[in-house]
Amino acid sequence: MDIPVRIALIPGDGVGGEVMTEALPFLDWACARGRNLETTLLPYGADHFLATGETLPESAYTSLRDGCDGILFGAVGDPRVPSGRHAEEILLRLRQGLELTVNLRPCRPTAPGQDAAIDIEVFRENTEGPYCLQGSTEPGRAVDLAIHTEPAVRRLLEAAFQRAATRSCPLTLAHKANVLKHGHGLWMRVFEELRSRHPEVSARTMHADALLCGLVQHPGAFSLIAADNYLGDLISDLCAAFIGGMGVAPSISWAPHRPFRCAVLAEPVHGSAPDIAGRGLANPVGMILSTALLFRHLGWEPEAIAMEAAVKAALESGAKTRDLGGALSTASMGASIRSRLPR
């Protein structure tokens, strides 16, 4: 008998466990297609940290590096911890403590109505930047570090250009190399190598500010990006705004220097919402599809393709939450993919 895939379930704050509700049984759906898996779920949030002060214990980190396949992430952020301490601890720790440097942001039109010729994909490397949190404030100063390092950038651009050369499509670095001499000065030279390993990519770089501009103006003309954690999160949020906006963005990362079964993260980009949390409003979208790319990862490609094409058929037959102007709820949007799901 195969081994089960083991996936961890951590709902988080806010809107992540109305949305990871909905997203969960399409995992019984694929079990009942003949995928074994086993699933763990996690309290790890805000409710958990009030009531123990712990955020994510060494014990629960090391199973989940250890004795995990997949993680399913919906949200964390709660105004009950305005510090930010328990959402920062469990992400960061996640992120940075599996090495989880790829993080791959599709944005591809899903209803009626959206710009056909986009397609892009956005590699956002996920541990570094200014997102380590590290830096200083004192009186009238303050300081954040942006920290580079050549295996981070690397691996995430190594991870780009293959999947270029597998789409067979251009590939285009995100800098402000003009300013940020040293760190993107690094991912410059990095770029330039790769780019002369791999000829039978059209690998180009472009100043951000000016790629925002162009994303803007004809996104249709980019199809893969590569950036730093800032950057890419930038630019990742503006994509979203072609295909419906936060609700529908999708995300997973991963360690591509790791061994196979070795924990990824799937999460919507969305944040948790608070001030529509219990509401039955959030959109259960972005984390459907999240677990779509983790199937994918997994090597489920059928199920990872009838869960994107029961997707667009629901938005396509009119079916949407209130933050793409229709009038369903989270739980009844996801019964409307799901009832659009081969048997």
Second form
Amino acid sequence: MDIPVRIALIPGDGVGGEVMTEALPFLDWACARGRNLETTLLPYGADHFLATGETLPESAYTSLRDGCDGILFGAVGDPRVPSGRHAEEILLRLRQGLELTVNLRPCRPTAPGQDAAIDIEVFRENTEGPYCLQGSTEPGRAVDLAIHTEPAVRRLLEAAFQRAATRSCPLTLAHKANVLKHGHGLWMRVFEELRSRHPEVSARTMHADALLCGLVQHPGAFSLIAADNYLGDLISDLCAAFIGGMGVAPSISWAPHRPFRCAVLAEPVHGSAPDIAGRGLANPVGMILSTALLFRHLGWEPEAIAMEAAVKAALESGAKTRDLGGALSTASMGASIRSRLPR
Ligand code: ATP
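Condition change, the form predicted alone to the form predicted in complex with adenosine-5'-triphosphate:
Let's see the whole complex now, leading with the same chain.
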């Protein structure tokens, strides 16, 4: 018997648990099809922090780093922790500690009526930029540092160039090097170097503001967009709006320079959505499609394709949660998708 794939489950806060509940049966389904996996449920999130003072203990972090192939993550963020400390120490620790530089956020139509020409993948650097949380607030002055290092920029851009070559599609780098001369200047230099090493890829750079304008006007004109952490966050949320909003957008992050049996992190693009949490209103599609991305990363392509087809079929049949204009609960939406899976 082959070694089981080890998947850690961190539902987290708010709607995180609700959407995670709908993703778990897909793991059982994969097992029933002969995939060998074992899961570990981890309690980290606001409830655990408020009860114990622990965010992500070092021992748990080390087990995730050394003894786990994939992490399925719901969301973190809770109004009872206004500082956001636990969210930072859990999610940013995982992203930065595991060096999950590459965050892929695909954007493809999910429902009838959406622009069928849209087929965008955002490659977002996931560990640096202004999200390194360094800075200061002084009287009359506030500073946020944005740190960009060449290894991370190179890893993100190499992954994007490789993907563009595989997809045979153009690659666009979003930047503001005209004002962010140092940080985005580095991005431009590495991009130009890789462009000369990848003549097979049609690669261009665009000022991020012009790119956003172009995206809104002609989303079908973009295929693969690479960006730093901050711009990638904004661009991918805009892309989510083309396909039904935050509830349907998936993501996966990995460390391309680390060995294969090394944790990747699959999580929906959305956060913990405290405004709708606990009411069965959350759309589980982003979480389910993130699970499909995890399966694809593990080499389980047939399962990933079947799940994506099941989501599409459910949405085409009119199954919708409230964010998409429907009335289904989180659980009913999950069930509707599952009912369309092959055995
Ligand atoms: P974060 O900074 O943690 O990503 P955020 O501030 O971007 O979080 P979200 O928690 O993603 O905020 O919520 C943004 C909006 O999207 C809210 O109105 C929320 O209700 C909605 N939303 C988020 N996730 C879902 C979901 N799964 N289903 C339906 N609506 C959602």
